[in-house]
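Coming up is one lone chain in structure tokens, specifically the form predicted on its own.
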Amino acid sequence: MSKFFSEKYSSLTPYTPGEQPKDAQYIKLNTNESPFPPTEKAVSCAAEAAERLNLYPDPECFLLTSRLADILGVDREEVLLTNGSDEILNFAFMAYCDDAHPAAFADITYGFYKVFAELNRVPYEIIPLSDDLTIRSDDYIGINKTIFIANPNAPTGIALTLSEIERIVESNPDNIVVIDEAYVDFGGESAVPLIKKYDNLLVTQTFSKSRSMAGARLGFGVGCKELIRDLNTVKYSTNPYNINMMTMAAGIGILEDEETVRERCKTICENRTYTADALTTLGFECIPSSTNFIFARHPHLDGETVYLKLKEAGILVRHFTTERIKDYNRITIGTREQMEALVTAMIGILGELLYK
């Protein structure tokens, strides 16, 4: 870093995205993207909007917000669109965390929580997962901190029940509870209906996974009107035009294709079952997943070796070096053909390393 870089960020360790190598063509199963392209309606709406890029986009995202609110069954004033769900998570750290309101999140979860806490210079508590890598809801009951929970969790894929989420929210009435539902469309149960009952609940979601718009960067938060006003204060103090015109239009288009989105989620869940069953037959341990990925390990191979061997075979998965999960790999669910290629590669790797 340069000599001009502020000392307040000198110890900051940034988030590390999944690798995007340019040296070869890979089957990408490492960043939890959808294997499906955006729908034709989303693409055509974005192309039409491209002709108006000389103009600023609507800072209120009025039409997109209204249509999304209708689908979610909430009021327009209870929804805020953001530049990916990462932006609204950062807004939540900015708005609801300080020395008097420290953050709390799991030790094994979305890595950006710790980055956002340190970026915004707020104290935080890391709460360990249980031995079976589940979030213990009892650990969050009445802790009087701003709580961030990914549900289903990443990278494990395990979901809490809605009743467990409600217990946490209800027991912390003086603190915000943020439920990050990036993967909820693949088997989780959304907490969005609870925002009508609790004024301290913020639910975040994304268009990146189930709606095939990772490259467009579109996320949103749902909460009571007062919370959304808080977050709009942060938004309008940073970047009022946070959603570009083409992304906004694509979002409107894909909301008109909800049946297609649901069918694609169903296909991904079917491919997830196929992959988990196949890997289990090969001796892998797969954590039951409610997401578009599988967290798997083999009892006789370390995770890094499997990751590197798959990369040699032209398949990318995500490996983490954290001690508790270093034997696992996170495998995004793609098309059936991609998952068959993964299984075939795994058979070859096991034959080379274990049965030669």
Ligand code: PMP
The other form holds:
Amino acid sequence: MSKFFSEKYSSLTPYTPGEQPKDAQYIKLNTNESPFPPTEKAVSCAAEAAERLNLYPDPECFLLTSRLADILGVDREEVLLTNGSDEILNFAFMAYCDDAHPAAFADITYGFYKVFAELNRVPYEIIPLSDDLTIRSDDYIGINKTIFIANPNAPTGIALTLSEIERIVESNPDNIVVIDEAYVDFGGESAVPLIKKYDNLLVTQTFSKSRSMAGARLGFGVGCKELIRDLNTVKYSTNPYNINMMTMAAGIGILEDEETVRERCKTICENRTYTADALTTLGFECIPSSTNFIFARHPHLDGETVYLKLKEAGILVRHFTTERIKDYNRITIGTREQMEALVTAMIGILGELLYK
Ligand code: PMP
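Show the other one: the form predicted in complex with the ligand, since we just had the form predicted on its own.
Entire complex below, previous chain first.
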């Protein structure tokens, strides 16, 4: 750290992204990316846009926002596109958290919430998951805090029902409730329709997972017009051109391929069932997942050892060192071939460690 670094930030512990290895060809099951490339339409739209990179992109994102709003069944003024959903989550911390409105989120959830709270220097309450790693919705009823809930939650993969979400939103009318739906397309129930009924609900989603565009950085928030206006104030005060021209074009392209996106989600869900069944047969405990990943542990194996052994076998999964979940690994669901390779590697690891 330089002697110039502001005291405001010098004690920050930044978010640790999943490994992006450069040294070897791994089967990458560690960052919940899609195993499918973006569709041809998305790629060709981005390539066309590349020819206009001498110009600034449309700061309003007019066309993409209009098309997305149509698909979501909301008005254009109820949607804000951002540089990944990480950006809209940060905007929400900036806009809706302060000393009078502390943040609240689970102990085991998306790690960026804590980082954003600290970055923005807002107080926060951490609400532990129950013993079975579910979010207890009762813990969020009428708590008078700005609530951040990943639904389905990560890294557990467990979803709350829409009626539980609605109960939380309804019981906190003076605070914003942010529902982070990064994984909703793999089995969750979206709260987007509720934005018409509740002025304190902000739903965030991403093009990174189901729409195969993690590298393009595109996410969005959906909420009533007043909320989107607040968030635009933050956007235009930080980075008005937050969506680059190629990403915007790719986003417009992929929205023309909704059917393909849906089919791919179905394939991921089938591969998830295959993987969970195979791992369960091998003695793993897999939490039933509504996402494109599985959170699994083996009663007789240490989580870190499994992670390291898989890495040796050329397969990367995500291991967290947090005490409550250190026995688990989070395994992204990839193609059938990738998942078969994972199962084969696991059989080898079990043979080596348990049945030698
Ligand atoms: N929310 C959750 C729960 C996530 O796991 C992630 C990404 N790993 C994000 C939000 C952010 O995704 P992105 O910025 O790629 O949209």
